[in-house]
Amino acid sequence: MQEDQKLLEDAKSVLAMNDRGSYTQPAHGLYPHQWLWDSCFVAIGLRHLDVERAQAEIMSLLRGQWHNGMVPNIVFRDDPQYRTDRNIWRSWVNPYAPNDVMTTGITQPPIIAEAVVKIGAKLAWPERRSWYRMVYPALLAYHEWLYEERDPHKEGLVLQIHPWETGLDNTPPWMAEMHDHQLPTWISIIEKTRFDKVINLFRRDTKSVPIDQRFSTIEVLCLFDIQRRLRRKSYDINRVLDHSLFSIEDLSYNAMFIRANTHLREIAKSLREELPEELIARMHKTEKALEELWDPYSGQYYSRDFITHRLLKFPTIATLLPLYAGSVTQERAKQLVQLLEHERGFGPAYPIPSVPLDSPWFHSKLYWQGPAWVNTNWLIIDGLKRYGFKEHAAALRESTLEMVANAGCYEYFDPITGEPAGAANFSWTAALAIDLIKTKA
């Protein structure tokens, strides 16, 4: 109890340190802007401290919403020192981008509805209704955009066009697909001449985090090359898909989208609003389509290539996120829970690793290729509770809080030793630690 109180105070200090007034930056220096799912997780924690500030976090995020409904993964600060960040993306090349706010041209996991409902639970009904009424049009437009632009064949699953859209930036399925494509000539030259060693000196991220915990410079250049191609096509999905480098129906993204759809239906019902029948039908189709990502031979879910429908069989923490989606059967959920019980898989001392320990991709401190993250733990804890696996949820909650209490509010953690990695004073780690402490049951 005393440990929880100390962690609570430390977490509050982290959020105060990263507070930019209307939004919370993920971490000082490395992440100065507003990120989509970061702000949603932050709002979930902030609601316990200041519900109005939590609401402001979401409204600040929605000011970057495009006129076609997309919510971008980053809303940029307008300080002169960040002009380069804004110019790399040039959101203004797309006619749907907002005029007075600079953003990226891609999105991120749709956790907004989750944050909205969690905030709503802190409000008395009249205030909750007003809150829902305030955000409902934006939420509806976002979900309709996802179906309109990212499920062009109306098959149920939505596609992503850049690894950054998944939030799990260097997760193995995407990195494997990226490495399978021929390097652009200019990047090949850099690799052959080993000029990437020089470029390392100018990387902003490695000034804050050890380089062995981040992407390689060649991978960074490839990711920016993909972004440059999207910008060249003005982030127009039709042009992007005509000559797409690669597009993937990401498992983690679709699992989170299913849960977001459930929340959107609940919000609409609370407001006595009728969702469009076609939208409801497509929501149900997404739930059914998730089973197309199940591989009976390995007993896991995987992401899928959008064009070929080939499963990308690289085990990652995404296989557990259908628990959060809440749409799979109890029997299937039981099969997933069993994966948590293997010490050399997803069940080391400080679970849950983003890649299982027995994967050739596993690296204990390399971003989304091994470390344990508080946000994915939080999502899985939520799913475990709803499926009735109370003991598993309690154990994961306890190990997660122990990990943060011992090491501090870092970005991610070594799942074997619990050692901290990534950026220090990380906002969503602090916010979700607060939520886990405040919502023990």
Ligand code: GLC
The other form holds:
Amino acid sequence: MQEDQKLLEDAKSVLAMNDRGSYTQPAHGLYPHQWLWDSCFVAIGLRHLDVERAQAEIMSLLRGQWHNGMVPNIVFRDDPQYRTDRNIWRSWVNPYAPNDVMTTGITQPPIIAEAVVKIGAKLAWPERRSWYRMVYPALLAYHEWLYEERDPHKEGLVLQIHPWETGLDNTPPWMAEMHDHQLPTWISIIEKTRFDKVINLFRRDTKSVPIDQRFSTIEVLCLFDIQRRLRRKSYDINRVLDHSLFSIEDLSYNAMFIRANTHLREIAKSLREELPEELIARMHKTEKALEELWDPYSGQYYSRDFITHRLLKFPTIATLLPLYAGSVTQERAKQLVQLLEHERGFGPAYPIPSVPLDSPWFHSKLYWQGPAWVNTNWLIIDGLKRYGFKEHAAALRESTLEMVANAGCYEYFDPITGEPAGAANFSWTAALAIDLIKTKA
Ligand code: GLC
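Requested next: the structure of the form predicted together with the named molecule (the form predicted alone having been shown above).
Now the complete complex, all chains and molecules, led by this one.
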């Protein structure tokens, strides 16, 4: 109890430290802008401290929404200091980008509806209605855009065009595909001549975080190469998909989308708004299509290559996110819960690892290839509760809070030792610790 109190105070001070007025930066130095899913998680924590500030967080994010409905993964700070970041993306090359704010040209997991509903739960009905009214058109436009642009063959699953869109930047299925398809000649030459060691010296991220906890320089170059190709096509999805071999129907993204659709339907219902029939049909199709990602041989869900429909059979934290989606059967949910019980798999001392320990990809401190993250724990706790796995939910809540209380509000944690890694004073870790303390098991 006393420990919770101390963690609560620490977490509040992290959020205050990263507060930039209308939005919260994920971490000082490394992440100075506003990120989509970071701000949603931040708002979920902030609602316990100041509901209006939580609402402002979401409204600030929506300032970056494009006229076609896309919500970008980053809204840039307009400080002259960050001109390079804005220029890398040049969102103005696309006619739908807003004029007054600079953004990227890709999106991130659609957690906005979750944040909207969680904030709503803190408001009495008349205020909740006004809040829902305020954000509903933007939410609807975002979900319609996801279907329109990201499910071009009406398969039910939405595709992503850059690993950054999943938020799980270096997650194995994406990295494996990237190495298979995307090593352009100039990057291969850099790799062969070992020139990447020189480039290392200019990286901003490795100034704040040890290099063995981040992407390799070759991977960073590939990520920027993909980004440059998207920019060359002005972020126009038809042109992007025309010749690209690199698009994935990501499991984690689609699982979160299913939950977001459920929230959107509830918001619409409470406002007595009718969602377009076609949209509702597509939402149901997504739930069905998720089952196409199930692999009966290994008893797990996987991401799928958009072009070839090949399942990308790499177990990662995404494996467990159908629990959060809420659309899978109780039987399947039970099978996923069993995966949490293997110490050499998803159940080490400080769960949940972003890649299971028995995977050849596992590195205990390498970003999304092993460390435990508080946001994915939060999503899975939420799913476990809804499926009635109360004890598992309570245990995961407790180990998550213990990990953060011991090590501090870091970006990620070694799942074997609980040691902190990545950026210090990380906003979503703080915000979600607050939410876990305040909402109990
Ligand atoms: C990293 C994470 C991503 C997050 C961003 C800002 O890129 O992988 O999920 O949104 O940092 O914190």
